[in-house]
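Given as structure tokens, the chain that follows is alone and in the form predicted on its own.
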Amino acid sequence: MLTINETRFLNDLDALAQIGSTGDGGVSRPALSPQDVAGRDWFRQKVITEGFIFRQDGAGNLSAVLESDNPAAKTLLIGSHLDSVVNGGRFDGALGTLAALETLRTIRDSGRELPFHLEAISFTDEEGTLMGLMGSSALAGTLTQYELEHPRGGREALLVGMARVGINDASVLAAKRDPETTLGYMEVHIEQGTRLEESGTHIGVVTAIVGIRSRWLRINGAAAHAGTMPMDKRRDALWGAAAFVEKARALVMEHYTPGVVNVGRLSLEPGAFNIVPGVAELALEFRHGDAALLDEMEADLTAAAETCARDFGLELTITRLDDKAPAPMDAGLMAAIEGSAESLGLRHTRLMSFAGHDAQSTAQIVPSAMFFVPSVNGVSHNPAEYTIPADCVNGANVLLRAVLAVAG
């Protein structure tokens, strides 16, 4: 049975973790920062030294390519990302990228020929320091000029970052891949949660990456003197907001599990000890992997907000922000991953991903799949993020054998 070189793979994980090290086990390599550029340079040198074809596309995505003997063959993509959040962990993204590179090395060293080109890819800015899923959405052809001009991290920061790696708006938008040349995409990632660890399961095969919807809720009441306005006459915007938060929690837990809802920001006006809040603004986000249930969840949450506003004599305005559609994973690739886990004697299960990943971009144009390995205590985006070496190796070996399964 073909397996990876464990020592080589784990040494690479350790070496990459030194780039942008925070000194406490974590890394800080925000997308297109000097630290990220250093990590990208390390990857490029590694690819070239290993004798693979190195490519950087117009979106800054980095690739190592093991070519098939058939020049007209399609390409199977495997990989993840090298960038991190600020003061993040050393496994998020890095595990998948280096597992992909080790897969290329293991297959090459074995002398096996593949009926497709195999490409280990590291996508630009998966984490969203500047845009979020920038490289993978560019590859999928879904990134727009408007998004480039209005990035979440600020336009100037994006321009500076792009200049560091020699890309620009035009090159990013030209990075779209022809789906007809691409066989599919597979990714291994740390779970960033506790489901696998708690159940003693080695591999979590993702069924879908959840859709995410973001809305601003503005609740208007009437500011008043907090001492002299009787309680029964108040139009307190916070009362309506608080009632909605509790109702939303109960609603989603009772009817939409495993879907989730979150109010991540609440601001009040005028915002003083002695004034009844006249305005409450809430940042609402909700997620589910089923598009129909996501629609139902939105309808019920909207109705709940309207009821709470009416009960307290308030006015409600809802502003639509981002909508990201659920991304179902490919059944055939999922089966290849499950069969690979079984061939290695690893316990596996199916689950949704409630975090965004590059596979949700690629799934819009080609068959895509991803799977998780356990995270200790579910910690991620934190220097304490940790996945034990055996689980890292399991993930790389499952990826390797899934690639071979696709090759037939």
Contents of the next structure:
Protein chains: 2
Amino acid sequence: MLTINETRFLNDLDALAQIGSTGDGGVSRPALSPQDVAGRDWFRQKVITEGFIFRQDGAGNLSAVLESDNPAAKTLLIGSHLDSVVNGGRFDGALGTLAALETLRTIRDSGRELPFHLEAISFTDEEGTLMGLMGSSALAGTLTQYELEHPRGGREALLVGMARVGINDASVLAAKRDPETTLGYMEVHIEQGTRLEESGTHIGVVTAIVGIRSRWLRINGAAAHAGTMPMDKRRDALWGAAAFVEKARALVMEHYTPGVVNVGRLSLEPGAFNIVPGVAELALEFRHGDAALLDEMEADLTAAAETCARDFGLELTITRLDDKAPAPMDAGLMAAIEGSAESLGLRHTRLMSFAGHDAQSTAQIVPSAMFFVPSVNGVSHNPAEYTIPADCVNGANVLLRAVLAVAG
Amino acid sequence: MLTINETRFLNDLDALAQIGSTGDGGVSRPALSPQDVAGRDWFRQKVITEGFIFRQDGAGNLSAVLESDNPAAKTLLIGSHLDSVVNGGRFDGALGTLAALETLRTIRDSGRELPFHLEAISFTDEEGTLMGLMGSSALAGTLTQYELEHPRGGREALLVGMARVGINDASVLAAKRDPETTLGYMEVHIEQGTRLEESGTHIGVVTAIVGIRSRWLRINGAAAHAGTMPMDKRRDALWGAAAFVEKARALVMEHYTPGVVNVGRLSLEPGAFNIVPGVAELALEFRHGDAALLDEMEADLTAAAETCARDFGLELTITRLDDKAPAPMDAGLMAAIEGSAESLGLRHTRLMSFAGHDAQSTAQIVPSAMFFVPSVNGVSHNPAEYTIPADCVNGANVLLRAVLAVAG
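Next block, the form predicted in complex with a further copy of the same chain, ref. the form predicted on its own:
In what comes next, the whole complex appears, and the chain from above leads the way.
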């Protein structure tokens, strides 16, 4: 049974972790920063040295291509991303990118002919230092000029970063890939959670990447003197906000598990010890992998917020900020991944991904799938992020065998 | 029966309201600002023109003195303050200061001899633009050098303001008045609430000025990915904070009415849509006029916060910020005020003051009392603040007659 070269693969993981090293086991390679560019240069050199075709598309996505003998063949994409959050871990993204490269090498070295071009791709700015899923959404053709002009990291930082790798708005938007020529996309990634570790499972096959909706809730009451205004006459915006936080938690845990809800920011106006809050603003985010349940969650959360506001004589305004649709993974590719895990004697389970990943972009246009390997203690986006070598190797082997399964 | 000169008194109120006028009925005379200095100049000129002794003490407190024929007589203080909050109302402080001056004029004009010196005083910075109760706490001898060096409005602003009226740290601290030479203090003020208006009462005799305690509550949980961290594993600091806000409200309304509690600021860290809050900081303030009940409130609120933190696996730290003791008013002066109201056929009631006033400073060293007249809709610290002329006149007449009652 064909398996990867473990030493070669683990050495690559170590070598890449030196680039942008934080000195305590982590890496800091924010998208299109000098450290990210150094990582990209390392990857390019590696791809060329290994004798693969190297490609950078207009969105800065980097690829190693193992061409099929059939020039009319379609392309199967496998990969992940080389960028990290600031002071992140060495496995998030790097594992999937290098497992893809190792898969190409193992198949090339085996002399086996594939009925598709196999492309190991590293997507630009998965993490969102600049935009988030920038390269994969460009490839899917869902990125817009407006989004390029209003990146969360700031337009100036985006322009500086793009200039470093020779791309611009026009080239990014032109990076759209033709779904007709693309078979699909597969990715291995660390779990960034504890479900696999706690259940002693090797491989988590993702059923869907959650949809994410974010909303601003503005609750209007009446600012008042915190001494002279009697309690029973107050229209304290925080009273409504606090009641909502409690209701939202109970509601989602009771009816929408494994869906999640978060209020990550809460600010009060005017914001003084001795003034009853007249306004409360809440940053609300909720996630679910099922589109219908996500709609139901939103309806229930909205009703809860309205009730809490009404109970205290307050007014509620909800502003829609962002809607990321759930991305169901492809059943055929999921089965290929599960079959591969079984052929390797690995325990596997199905789960939802509660974090965003490039596969949610590619799923918009081609069959896509991803799977997780365990993260020790679930730690991620932190230099302490760790996945044991055996799990890294398992991930690469499952990817390799899933590619072979697709090849038939 | 001796009563004030209504026209003269109301004209003075109108004239003073032109100084620092906001153009929409309000005034803006923050303590020791150029506008406040203009108000102080107007008052000094008025006092001198009227033939009273004018005095400014080391704390910048301004007085008109009607001396007794008995040079060994003690002094009875009556008054309030000329400063306002930024964009405040024309009655807050001004009413009590001008009612005191009108009381001096009426008694002087009547030819009546008093067994005490009668001093109409305007205290420096009652409102707290710089320090709060600055002049009255200096007079009481409770102000410290440390407080002068750490004013809430900033040391630089305090130094600039003090220079405008020729005072400094040393002179302020030397403004301490000898309680042996001082009979007491009485003040009329607008209610800044709706209790009198709603009950159709003319005069509210204050039983105590509430004690105010302020605390920082810091609730520590664990910041986490708002997608990948399951709800039942989160240690969300906001969950504890929200539960506390609800418990504190219910607790105080059920057991401590008319005491009040407020959470006026709440901040979360790290403070992002997609991160579970790891830290919540709450600005807690609570007030009661009874010292023993204030202690019980604090014990109950602390226990509630501890329970809320424990329920969600969080840690709680409470930092003591400020403790203002309740100031019970003097029974003899309260009776004098009530008798005066009755002699004028005015309905009166007893109530607590939930706002701070200079009488809480003077109460530390001499018998003190204050009473309220109605505020239309309870509005204050706002240009829309209003008290009808009849209520202003009632306030001045009750003050006059209470002074005469003390004179015997």
